[in-house]
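Taking the form predicted alone, here's one chain by itself in structure tokens.
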Amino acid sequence: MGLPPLRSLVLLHFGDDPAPLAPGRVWPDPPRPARSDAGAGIHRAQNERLCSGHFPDRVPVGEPPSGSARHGPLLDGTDVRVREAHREPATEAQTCFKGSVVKDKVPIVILGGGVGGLAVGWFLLRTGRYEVTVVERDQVIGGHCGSFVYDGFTLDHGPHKIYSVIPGVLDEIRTLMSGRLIEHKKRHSIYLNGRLLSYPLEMGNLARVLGPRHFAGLGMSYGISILKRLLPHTDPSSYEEYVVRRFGRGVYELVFEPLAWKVWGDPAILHPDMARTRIPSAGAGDLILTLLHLKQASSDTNAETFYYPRRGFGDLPQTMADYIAKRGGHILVNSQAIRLNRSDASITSVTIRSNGAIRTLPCRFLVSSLPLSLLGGLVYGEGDEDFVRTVGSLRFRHLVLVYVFINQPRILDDHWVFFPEREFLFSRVSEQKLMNVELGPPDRTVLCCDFTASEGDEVWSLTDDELATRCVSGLVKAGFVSAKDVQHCLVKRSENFYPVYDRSYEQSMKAVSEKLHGTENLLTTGRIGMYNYNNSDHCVDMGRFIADRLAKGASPPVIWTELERRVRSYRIVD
């Protein structure tokens, strides 16, 4: 029957929603001890460092424990057990994550070891028509959806969930999951006036924090906004003119412009796309009649429940290789693709290093979950300047993490905290024990704070001590912490993580997929692969429509064309 058509909408993001305080329930079975190794997919730091900042009052700033930073998993045979990164070098044995050998199977490699190229593996392997091989050039996997253990915690890159409103989406994490996984009721808040806003908000909350004259102007520029709807108009053009004609200038300058700066950049110039993408409310109209009660918000804008993998979110896309293995599957890590050879118009073998060796994989299909401007130095070296210029045009924001260590065994009511404001260096907040209290020592707790930045600008040129201070001063600001009760920080930079839409970002696209549909065995998936804002409910939905897909006997360039329409529907749902 093939894969259901998507709804208009969908899931979760690099930090969407927040959980509550309860320990949840845990799907279905009830909870079992943490793997105190917290072996689950545990993704290795980009320029990871303990920081010692000038906090507020001179606070010294304490080291964990010698040797606490571990870096997770190293893949080695079927049997998946931790070690410390740094003790020695992968040997090829360590390398490789294989299960029993595979013959007569259609050969198909993969690039990328995150939630979307594992993805495609699991689902490919279960049609038993495939010999899958997934190449990561880390020494673990999970990308950014992966865990990593630090001073006695276990701690993800940013806060994640699982939800997803896509017909089956859920129905196969969980029982991929089987059973390892706790159910939350949804709560977060947005940090507004120096005062914690719930979410649904609520007319009386938001008119006491904002002042009647304030909260007044909001709805008079929401009336200016219906009435110029009902004037002749283009489409919009941008972030801002989308989100101004939808919810008037008010809320748009109090909530969505200082957001949008402090998450993508200047939003007068980023494509009405990215508000599409990110605000799935119908509009003010429904946003008006959701604050009076009058209306209750639907599972495609608001996620009241979601799931959380209790050893760790790295323990979703560790399931996946596991499953892979045990398949036939292999899974090739500190491993990097240097060359595709070719055929005519397609891709006979990728020739990549694995530890320091240099070996040949044959493959009848590739998929890349690389970005854009890597693959396309892949299959057609640096000597096409117009491809290298076009997709040297599309634009991506740095992310930057930095968790805070403190003395208190708990300090968020809320999963995720939203600072729209620009007063605060951070976009959001987060505490990983909420999601799990099992996942770190009783009497000390972690504040994850997460924001964006541009090469070159500001915030990417501050040093990590720097980024730390301005942190820590911005909790105690809001008066999350004491200054007294921070012991040390950790800073983790990932260059190029979110996709930007500017005004041009449709153009580049659709050139950048035209050349590289001419290669006639070549797929893309997951978020850097498709250029495609979303999550790891999309990637996984990506996964299991390329292998239905491929086992049906469509064509890669069909299949691209069809999955680039399916991607333009999927929002993210907080």
Ligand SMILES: Cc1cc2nc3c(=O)[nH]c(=O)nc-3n(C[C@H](O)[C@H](O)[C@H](O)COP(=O)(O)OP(=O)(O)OC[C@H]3O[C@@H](n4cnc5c(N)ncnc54)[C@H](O)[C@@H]3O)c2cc1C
Given for the second form:
Amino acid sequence: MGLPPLRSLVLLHFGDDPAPLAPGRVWPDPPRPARSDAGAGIHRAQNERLCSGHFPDRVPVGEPPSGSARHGPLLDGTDVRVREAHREPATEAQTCFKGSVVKDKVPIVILGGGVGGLAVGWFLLRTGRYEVTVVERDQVIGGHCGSFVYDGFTLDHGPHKIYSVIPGVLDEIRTLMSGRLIEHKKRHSIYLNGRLLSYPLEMGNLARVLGPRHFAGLGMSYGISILKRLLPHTDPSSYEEYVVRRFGRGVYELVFEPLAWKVWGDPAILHPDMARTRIPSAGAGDLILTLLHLKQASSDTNAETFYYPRRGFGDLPQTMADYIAKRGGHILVNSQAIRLNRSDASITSVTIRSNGAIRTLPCRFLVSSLPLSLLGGLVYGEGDEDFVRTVGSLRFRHLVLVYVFINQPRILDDHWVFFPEREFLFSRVSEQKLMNVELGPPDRTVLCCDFTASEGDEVWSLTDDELATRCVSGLVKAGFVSAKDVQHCLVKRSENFYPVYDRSYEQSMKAVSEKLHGTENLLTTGRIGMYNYNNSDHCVDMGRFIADRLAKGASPPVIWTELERRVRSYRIVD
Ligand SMILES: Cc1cc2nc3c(=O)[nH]c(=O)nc-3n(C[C@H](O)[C@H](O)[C@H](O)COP(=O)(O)OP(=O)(O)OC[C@H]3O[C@@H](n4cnc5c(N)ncnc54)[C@H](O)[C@@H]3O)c2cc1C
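Next up, the form predicted in complex with the ligand in place of the form predicted alone?
Following is the full complex, with the preceding chain placed first.
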């Protein structure tokens, strides 16, 4: 088998969490117009105003017109006010816990009302055997999949779409949402060397952007990587090694390395699982066939379409919550577990503070989607230094979202635009109105810049004003907006939401889960609860799996072990 033609270099993708993805669609069908000029994907009306505006030294942050809620950090008290001001009236099930245990039903308490926790409640109640209570710290349910209303827009916490390759999961979601999903043909692009390129990259575009020498260099290093893969080799020991072997050093340095730095930090110390999750790996043979156009890229690596809830992504968790309420489940907002009461190796009840009052909820099983450190504190107290140290070694990055409110009806053509280059603070830009034009007023729009940061690093230390100013100047530089059209910005920060698989994470995770397995009736789920880099469809899968296995009589430690194996196979599909 010969080497693939150079145009196979075009087969790079980026994920929904801002991270690179796998080979995918070979040549789009129908082909998308090449867009190699900077800002060519931007509306003409916008381009006409480029560079004509004065860029303010300081972008007003969180100063929306009167009547709007104030901005604030995600999930803290301020943000609660934002969302409280706009949430739907609470249902009876959301506000009132009756404290009774329904006869013959098994009481289960679920900690956390994001999609992770809600999905467990949804599937448990479907069996008709359980009395479910969800305990949510915030004033509203949904977590990072929730939407909020701000200055006339319904906004998500960064760009969210629904797609899944896990058998049956998409059908479950479609049935639950009964006709309230919009199907979109996916459009992604990447901003490189001052140009906006459509994805998958096309050879012609890439060659024009990089110039012949750089392009030939990439081709050479890619060819070498293909040859090396055909020779016997050991498993890669880092993200860097994994990607270099797969795409060659040239492509790694152009795209994957800078993007990895932005999302997770130094790629040389990242575990190869980080790449495996974000860069699904067909075998070398499959890859070459795909590159030679003898085999179509599968929907496992590249989704051509995706779904979006018409009323905003938050309609997904809201519909799960409605299902729970309708089936007699309880959802307690503004509530937190303060103590787990035990008998030997089991938790018998959970003491919570709910709207200021102390209550005790009996439970046969406890399912947690809380951070493992928080759960560990509840289970073992702060005194278990070994556990605290091990769980503390599981690293996270924080999420930053900067929403830029703009006096233009629309800006982008693509659902996501990726920015791997370091001169831009953000790693991705998205526009809410592209998901559903009805989610904002006709004459204005919002661009959302998303990126990550680490505790104490330069980015996290910036003030909200500085973050907003850096994002706006990046958008102006890319030709997306004219500064005079920028009205104001909203900054949201969410701590510890991006698990970072470093080289020791497997060992730490093993120690943490072995310790927690000691509690006989405890399970964890969700993105942070499982320390698993995942999407909402994976949370739905976990909920379904847990409910199914419990209903079949499996014990939580057994289910947990199976679940850990299952989540290791999750891949984020673009
Ligand atoms: C920028 C970005 C883009 C994404 N894009 C997509 C996408 O396109 N498609 C997709 O499917 N997924 C996407 N995801 C991933 C998705 O957001 C997560 O998989 C999902 O939100 C995880 O849900 P969860 O319930 O595990 O966690 P969370 O959403 O964080 O929910 C946890 C809940 O627990 C509550 N809580 C915390 N502490 C306590 C406590 N002590 N007591 C009680 N409650 C507590 C929180 O308030 C929260 O409601 C994206 C994520 C990001 C950041």
